[in-house]
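A single chain comes next, written as structure tokens; it is the form predicted on its own.
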Amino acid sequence: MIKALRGMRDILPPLSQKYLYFLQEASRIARNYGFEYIQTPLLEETQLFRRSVGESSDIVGKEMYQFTDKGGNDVVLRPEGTAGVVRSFIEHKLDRQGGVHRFYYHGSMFRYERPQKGRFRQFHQFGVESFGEASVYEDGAIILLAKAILDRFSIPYSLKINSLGCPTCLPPYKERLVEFLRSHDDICDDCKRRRDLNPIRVLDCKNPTCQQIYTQAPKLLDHLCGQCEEEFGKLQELLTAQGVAYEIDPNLVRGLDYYTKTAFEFVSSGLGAQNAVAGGGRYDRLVEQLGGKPTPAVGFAIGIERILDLFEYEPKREGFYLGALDEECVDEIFDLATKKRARSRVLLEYRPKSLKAHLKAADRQKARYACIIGENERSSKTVWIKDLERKEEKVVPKEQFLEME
């Protein structure tokens, strides 16, 4: 028997009526902040997330599923979904139109990583992207859309804050840093490689060990410029003001090379390790970076899989089961189904059955309306119906049935 690869699973009823409720329920909101749905590919050139991930993340150097493709590209499906975007913004020349330009995404991303609860090789994210506001209000929504979405299905978080710095401020604490790092042979060969690569990645790093010297490590906010520091305060205005509680976190750095300014995160405490539902912040010279025209640029990702581990779902009665009652009723429920299914819902059940059978199977349908013909309802032109979620019964004429939502 063929099975599906380590890490990656099939998304089945009753889970993928759940993850599409949730779909459905964050792609309002997103709606309702102003953003628009974009689709973009799952297969990317591996160039774009060197460009944009970086060379010290984890995803770029140990997680990408990448390989040469019969035309020799070299090709890697999307580890994460804000580069595609950058890349979409670019090419389409949405950066020379001016203007904000707000996106909602959903779908696949890969990364080979060792699975465990709220982790696979192929997980689901939804996120949004935010380009041409340089406002930090639009952090502040960027948060609040992001909160939104977790108060929809009342998922318990704690949200963490940082301020990454800008490349003024970024550059003299990153020599402090190094200069700090180099006097501590004693921090894993990952920090080490990303101490030369991309300093302020160390502080992500899960080693206990190293996070215990981190917490003498000179701090990012000690070091802010004058601009950053009055932003990441406004920041914390807008937060306190619309009742968000926040935790200032100076070793938030996020997984990503491309942050800058604003970075946060929300964790959960019901998932185990891998606690962080949704996280992400601003990235202003990512466009630039990828070869387009500088654009401020902010935004967010939200793991599916472990949102739907954290909060329960039960599908509601929705649409019309029809049934017969004998063989030659069959073409009669047939025809009324096919009309009914131009506006409503319809299970239709082919095979004969007795009412409490047909009842049953209503029911575990998750039907709203068990609808029965029998030879009584066929000789007066009429439809047996029973609301299952008020439990009341009545007989209609087809041409009612028809009308029915």
Second form
Amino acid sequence: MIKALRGMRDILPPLSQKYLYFLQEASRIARNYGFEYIQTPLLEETQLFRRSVGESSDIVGKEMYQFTDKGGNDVVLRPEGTAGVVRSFIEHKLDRQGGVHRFYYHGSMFRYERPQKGRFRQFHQFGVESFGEASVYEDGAIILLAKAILDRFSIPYSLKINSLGCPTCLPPYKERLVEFLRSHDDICDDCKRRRDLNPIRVLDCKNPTCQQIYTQAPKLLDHLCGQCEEEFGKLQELLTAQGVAYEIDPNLVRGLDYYTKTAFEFVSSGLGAQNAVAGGGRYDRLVEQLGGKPTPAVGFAIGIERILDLFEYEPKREGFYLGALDEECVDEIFDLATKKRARSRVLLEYRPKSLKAHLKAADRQKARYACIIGENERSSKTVWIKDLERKEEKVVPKEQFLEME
Ligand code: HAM
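Moving on from the form predicted on its own, kindly provide the form predicted in complex with histidyl-adenosine monophosphate as a structure.
In what comes next, the whole complex appears, and the chain from above leads the way.
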């Protein structure tokens, strides 16, 4: 038997209904915040992720689905959404237009990780990216947008925030950190590699020895320049004023190299080891790094598999179940269904059954109304209807049935 690949899974009903419901609500909320839908390809040039997500990240280091296509191009199944949206933003010259551009997206991402609960090799993200707005109010709005989506589904979370500095304060801090790291030879090999590629990435190393050592390391928050410090203070003020509880986590550096200034993560205790449900931050240098005009940017992505694990969803009763009591009425309900389907969801049963059997089937398929035609209804041009939500029964003329919402 051919099975789905390890770490990849099918999304069948009723989970697929829950998935669509999440997308519908998250998209609505993103639109309320001024974002428009964007779609970018699943395949991109490998260089795009090397130059954005970065060489020091696990994603680029070991997790990319990378291959050479039939034309000899070095390509990757996208491991995340931001890089592709930035590429598109530059390719379509939006960086030259000026103004603010806000996008949301959703779809498959691919990372060759070790599968476990909440961690897949093909997974789905809902993300937003905002370009052209340097104000820290935008960071605040983006965090509030992520929170609004989590709140919509009553998901318990805690929010961690940090500032990763800017080109003024980060390089001198990195030098101090590297100096510190050079004086500690017992850090793990991964950290030694990161020390040379992007030293701040060592701070979220999970190795207990490293963690112990880094409690003594210089802290970036003590080395922020005046502007970064002021903005980080303003962000906290905005969150507090909006009633958002947060925790400052000086070791929150995120697993991708492109961040500057604000970084944040929403974690949920309901998830187990893979507890990050959403993450994001500012990346003011990335557009320029990928060849565009310098453009400030900020965004986040939610892990859809993880969020779906955190709320219950009971699909609402919907539409009309149509059934016949005898063979002579089947053509009639077939015709009625076609007319009704122009406006409503119709679940049509071709086989004649007893009333009891039809009611059971309508209930199982979560129809709102069970609509039945037998000899009596056929001769009087009526339909027998049971409202399965209100438990009410009635007989109505066919025309009236076709008008029902
Ligand atoms: P990320 O933190 O790598 O950020 O991923 C965002 C979310 O995707 C995570 O918080 C998690 O919920 C989910 N996720 C990541 N890997 C997996 C996996 N293997 N299986 C299931 N879920 C997973 C980004 O991807 C950035 N592009 C976010 C961003 C947008 N930053 C700025 N703009």
